[in-house]
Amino acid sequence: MTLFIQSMQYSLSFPSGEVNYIFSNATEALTAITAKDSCILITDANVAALYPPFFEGYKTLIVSAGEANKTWESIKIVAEKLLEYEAHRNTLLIGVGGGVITDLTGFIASTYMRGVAFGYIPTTLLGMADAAIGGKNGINLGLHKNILGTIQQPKFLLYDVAFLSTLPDEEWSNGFAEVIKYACLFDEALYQELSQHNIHFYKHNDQDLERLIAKCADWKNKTVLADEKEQNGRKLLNFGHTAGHAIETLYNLPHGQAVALGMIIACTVSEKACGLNSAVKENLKALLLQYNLPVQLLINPGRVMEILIMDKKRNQDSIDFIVLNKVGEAEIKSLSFDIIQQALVSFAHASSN
C-alpha cells in the first residue's frame, strides 16, 4: 500500500522525528505553519533574486549558490549570522532552495545550540524528488562529498511545483537523473512511463509532474522508514552515487549528470558481478539521453578510484556497491575494489571510442 494519500497534507513518523508533508501554495502554507518573527529562512542568491516577494517580511540568510559552498566555511558563516539574528532554541530554520540549501540548513539546524527545529521548501526537481527527503544532512570536506553530516528529519516539507517554472533546463535534467534512479531500483512501470515521455511533457503537465514527484518521494520514504540510519536497505538509494560522487567532485559536474554516469558504471559492474544483461545498460543509456543526461565522459580511472575508496560505504578492502539484477530489482553487494576498477577502465575505454 502506498504511503501517499489523496490529500494535500499528511505526516510520517521516523525514529528521528515526525515529518509533515504539505502540497500547497508555498506562500499561503508557510504563513499558516509559522509566524514570520519565529523563523529564519535560508536560501541562495539565485532563489532570492527570482522570488523576492516570497521572502518579504522574513529574516533571510542568503548564501552563495552551488555545491562548492557546501563546506565548513559556509557553516561558519551561517552560524555567525544566526547569532547576529539572535536565533535561539525555539527558532525555526527553513531551507528554501535545492539540495545544497537543504543540506546546509539541516546540518546547521542539527548542530546549532545542539539542535533546533527546521523545515524545507525545495525549489528544484532534484530536491523535491530526492534530496530534501530522508533526513540526511551533509557537507563536503575537500574532494570528499557529504563526508560530514547528520541524520535528522525536518519538521515539514512544503511542495509547490510553481517554483519549477524558473528552473533552468540543465536542472530539469539533473532532477530526472534521480527519478530514473528510482525507476531502475524499484519500479519497472515507472521506467516504462519515463521511456514514453520526456522533459517537455512533464514541464507542461503539472498533474503528471506532481504524481511523478510523489511516486519518487513514496519510494524514498518507504526505504528510509525501514532503515533510517542506512544500516541495510537504505544503501540501495546509492545506486549510481558511489562512482557518481567521485566523478562529480573530480570533474566538477552537476549532481544529476554525475549520477547518470555513475548508473552506467554501476550497470557495467552489475554485468561482471551478477550477470546483468548488457541490453539493460544500452536501454538505460537511451533513456538518459532522452532526458538530456550524459552517458560518456573521458575519465581517469585511477583518479576516480582514489576518491571512491574513501566512500562512506567502504569496508577495509571492499565496498558495499549497489548492483542491478534487472530494471526494478537491485541488491547490495560487498565487492572488491578490483571489480570496480575494471568497470571504470571499461567505461573510460568506451567513452574514448
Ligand code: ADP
Given for the second form:
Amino acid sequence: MTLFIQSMQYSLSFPSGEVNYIFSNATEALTAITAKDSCILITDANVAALYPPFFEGYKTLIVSAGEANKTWESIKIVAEKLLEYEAHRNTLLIGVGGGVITDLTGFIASTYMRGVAFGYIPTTLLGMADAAIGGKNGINLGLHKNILGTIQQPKFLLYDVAFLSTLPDEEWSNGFAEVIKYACLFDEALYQELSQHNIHFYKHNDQDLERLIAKCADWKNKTVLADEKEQNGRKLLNFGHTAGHAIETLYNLPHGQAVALGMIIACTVSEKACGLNSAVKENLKALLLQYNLPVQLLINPGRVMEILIMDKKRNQDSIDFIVLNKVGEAEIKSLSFDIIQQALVSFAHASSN
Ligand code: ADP
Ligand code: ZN
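Can you return the structure of this protein in the form predicted together with the ligand rather than the form predicted on its own?
Everything in the complex follows now, all chains and molecules, and the chain you saw is the first one.
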C-alpha cells in the first residue's frame, strides 16, 4: 500500500473522549498502534476477500456486507463470536470497512462488557469523509434507520486512501454525495473545486483526494466538537437526510443516491422557507450528475411523508429541517409538515416530466 502523501497525525478532544487521527500506511500504522494479540478486527466479506494480507495474523470477525446487515441480528452474531474469541475488557475492537462496519463496531464496542475501546479504519470514501467520524454508531430496526445506537468516540481513525483503489464506481458516487453535502453546508470554495473536477480526476490524483477527505473530516469534526450530542449545530449535518432517509428506506436506494435526492428536495424546501435562489438547485443538480448521482425519482410523496413523519427527529407537528441560504451557508429551521409535503409533490412532479 502507498503511504498517505502527507503522512500526518493529530488528536481531537471530544466531551466523550480523545480521538487520534492518523493518515498513513494502514498496515504499518496498525502495527505501531497495537499488538496483534490484543485486538480483534471486524470487517465485511468483501473487504476481507480484497485485502487478505492486511488481516494476516489478526483475529478477524467477518460479517456479511451491506446496509441490510446493520441489524440486531448482526450484533448478536458478533457478540457471540467475541465471547468465543475470549474478548475481554482490554481487547481493542477495530472496524475495517465502510459505514456499516464502523457503525456495527462502534455499537458493539460501546455495549460489550459495558464498553471496550475501539478504533476505525474506514475503507470507503463515504466512511472516510463522513460515516466513521463523529462517534455516532447506530443500527436499523425494520424501517427505522439508526434507531438504536450510542454516541461514543473511537480511540483512533486510521486513514489510508490506498483502500479506495478497489472501490466500485457506485461507491465512489455514494461518497461524493456526502462530500457535496459538506460543500453545500460550509464551503463555497470546495463547491467550486468539485464543479471543476469529477470522480475520474480524484481517482487519479491522490493528493487532491487526500486533501478533499481531510477537508470533509475537518468540517465534520468542527461541527461535532461544538455539539457532540446533537442538541443544536450538529443537526446541520442532516442536510439532505430527512427526505433522503425516507426515500432510502422506501425505495431501497444506496445511501449516497438517497442523500443526493434529499438535497434536491431540501433546496425546494429552502426556496419556499427562506427564499433560496432556484438557480442554486439547478446548479446542484448539474454537480450531482457530474458525480453520477441521481437528481430525479418517481416518488410517491404521501408514502415518503409517512416515513419522514415517523423520523426520530420530529417534534409535535413540525420538524427540524436543514435549509440552505446559499451555497456554503445553512441553518436549522422548524418547519411545518405542509411545506415539506409541498416540496415532495413538486419533486415528484418534476421527476415525471
Ligand atoms: P458505506 O457506503 O456507508 O461506507 P458499506 O459499509 O455498506 O457502506 O460499504 C459499501 C460497500 O463497499 C460494501 O459492499 C463494502 O463491502 C464495500 N467496500 C468497502 N470497502 C471497500 C473497498 N476498499 N474496496 C471495495 N469495496 C469496498
Ligand atoms: Zn449520510
